[in-house]
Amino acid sequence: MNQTEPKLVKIAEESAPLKPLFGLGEAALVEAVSILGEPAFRGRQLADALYRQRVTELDAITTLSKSFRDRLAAEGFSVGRPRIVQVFQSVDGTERYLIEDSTGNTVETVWMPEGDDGETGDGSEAGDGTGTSAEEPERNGSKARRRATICVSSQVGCAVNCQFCLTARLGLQRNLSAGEIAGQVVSVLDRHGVEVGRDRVNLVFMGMGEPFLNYESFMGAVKLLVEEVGLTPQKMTVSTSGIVPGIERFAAEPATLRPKLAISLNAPNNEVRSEIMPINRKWPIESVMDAVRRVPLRSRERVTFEYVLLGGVTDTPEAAHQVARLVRRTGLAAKVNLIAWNPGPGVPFEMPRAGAVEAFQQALAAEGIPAYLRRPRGRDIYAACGQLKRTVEG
């Protein structure tokens, strides 16, 4: 018997039924196949097609031979990239996606064909504002680039409790692995055929969720996507709501794999802000500010405030005052992203009043606040900033 054999054995129980191989680095694979007596090579070159190729299945990872491929099926091991059940289509060519996680459930991801503006300003790359459009027109025959923004989960649902959010209504399901969330992210990539190095792609971790309430799981998803995929922190975003423990470790991660910072602060003031986000009692707008300025910025980075108007409530000029002051104490390169409420059924605000959204814009403009409008992009399938919550119409 082959001395590797009661090994493989005891991985195969342990580990039973599945193992799925998508959510592995290359270290990691090389590491798995040399347990199964395979040179470092064939790791990679499972890494290149989970990752690059972007296989679904083992049989179609044709680098390998197909005694290996039926024998690693036999130890268990599955692609097991997360797979796209349902599609939702916005009149406005958004689409809304549920993605099957390793329990059967739902977890939700957005494809933006152009974006919402939300990186405009940010000091990035992927924020100087250079085309508008879902393709930049064809220079010397070259095929058209793509500029368009994924939304992605980093939890089933949502632990936050934010008032003004759909998410909300489930509370927390579970957190997503590494693979699960990365596999979202290259999911939506496959099904529009995105050449990662050519088409500009944004991520935003900003669907359901609260990624510092999963930080290992979601920093995990960073490293598969930037080191296995090959795409760059600078075109990512990550939101927290202010989970000022993760804001202090996310500073210390290296700017190699450092997307970057995006604060959900929504109200002008503490007490306010505690009334609609009830996490600002446990860390108040002092607190994740104090955090913040922690994270050190790349050349030219802002760190972006997100501020989602509520009709009546946040949307005034008393409170365009207020924030503009509150963002000016800081003593941060940032700018704020405005964002008008989003309705959703049983949550009890309204949209904000005709032009409120322009006027706040302009307050915070005449105070030296850069301050930029997110669009509002597939309303009508529920697939808006806020309306994640796995809506099966539409």
Contents of the next structure:
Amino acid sequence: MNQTEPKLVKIAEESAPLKPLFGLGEAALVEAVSILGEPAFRGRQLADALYRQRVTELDAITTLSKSFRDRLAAEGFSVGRPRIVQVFQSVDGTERYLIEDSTGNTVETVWMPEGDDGETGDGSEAGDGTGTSAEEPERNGSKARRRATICVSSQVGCAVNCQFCLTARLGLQRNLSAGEIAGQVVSVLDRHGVEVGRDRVNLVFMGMGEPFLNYESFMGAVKLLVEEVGLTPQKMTVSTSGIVPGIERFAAEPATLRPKLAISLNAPNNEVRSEIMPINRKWPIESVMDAVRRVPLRSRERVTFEYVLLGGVTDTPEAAHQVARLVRRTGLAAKVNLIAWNPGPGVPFEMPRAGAVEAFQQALAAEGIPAYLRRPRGRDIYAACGQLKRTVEG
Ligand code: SAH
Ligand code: SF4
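Having seen the form predicted alone, could you now give me the structure of the form predicted in complex with S-adenosyl-L-homocysteine (SAH)?
The complete assembly is shown below, putting the previous chain first.
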């Protein structure tokens, strides 16, 4: 036995995965370098390189000495930021990415230039105004500020099983780590040369997965994106299918870290909602609304209720009336985002009839509920809401 032991150890060493630095905040990086006998400022240099300079290789961190970079590599560290491995481009400018982590798993992220109007009217800096060049004067007479929205995944697949959603067909395959969630954003910012603080980039946690069923990693990613990357939580929106314990935790987050909240209502009453979103049997509409009322809103902030219009199921005038009543009863500063259902192979629903979406919007408006249409983006590349299923066709 003794003879084989060294060999076993060697195999373990060889197959040990590299330790990603990406995903560690500044405090954790300072701690990691201090274990190697380096001063705290080395950790801060690392944070700067990973999150502000967006390096992808240790050797690109030129603020560190070559000997320290070699030492990090010898200790098994790597940058380890998830990489974009495939890009699908839509005729409307939307891009869908497959992003791969160090273990070879992929997730999906979407870049929507000019956004999808999802944040219109939510009272935030991100949502107000159109952000067109007419409103945003060019800086230094050169490049105009840009506006875009990045749609971020929180899990591979999803366990919630909404009947109209293509992602649900995958089931839950894996939770993403904080680094994998934040890494999607930094990789896309890098690809488009986004200047944080100048370009107007909104984040929506509305890709694959249910963020509130991967709460620690989701909020860990938000913390990295706010504290290290420099994005503001008022320009981020997290969407949940109504995971009540998650909403309660979220209500206790500090305003400096808390994104805006969107709730996937999707149905006018518990009966229909339980049919299309089985999670409603566990947390029915009233319990979700009670939890949402506990989330403190910043000044001018509104809660968004998302509502997918399923032809003949949720798009009727009576449904609009019921939705208006539900939203009014919450007493919240709220708005409704209407999304025409995006079809997917084998998903047994129909798109709403022509005119039904506008009629629904007008019916809500007539009852005093602000309602906006989300533009479907990138349908031709399976990038639109509910279409993310790691489809490899362009
Ligand atoms: N899991 C979270 C966030 C991801 S889904 C949630 O459900 O809120 C983001 C939004 O896409 C949700 O509002 C969901 O209702 C909507 N959606 C899902 N499938 C859709 C489809 N096929 N067409 C249009 N919207 C869809
Ligand atoms: Fe999951 Fe959201 Fe799709 Fe429902 S709509 S299955 S919660 S990703």
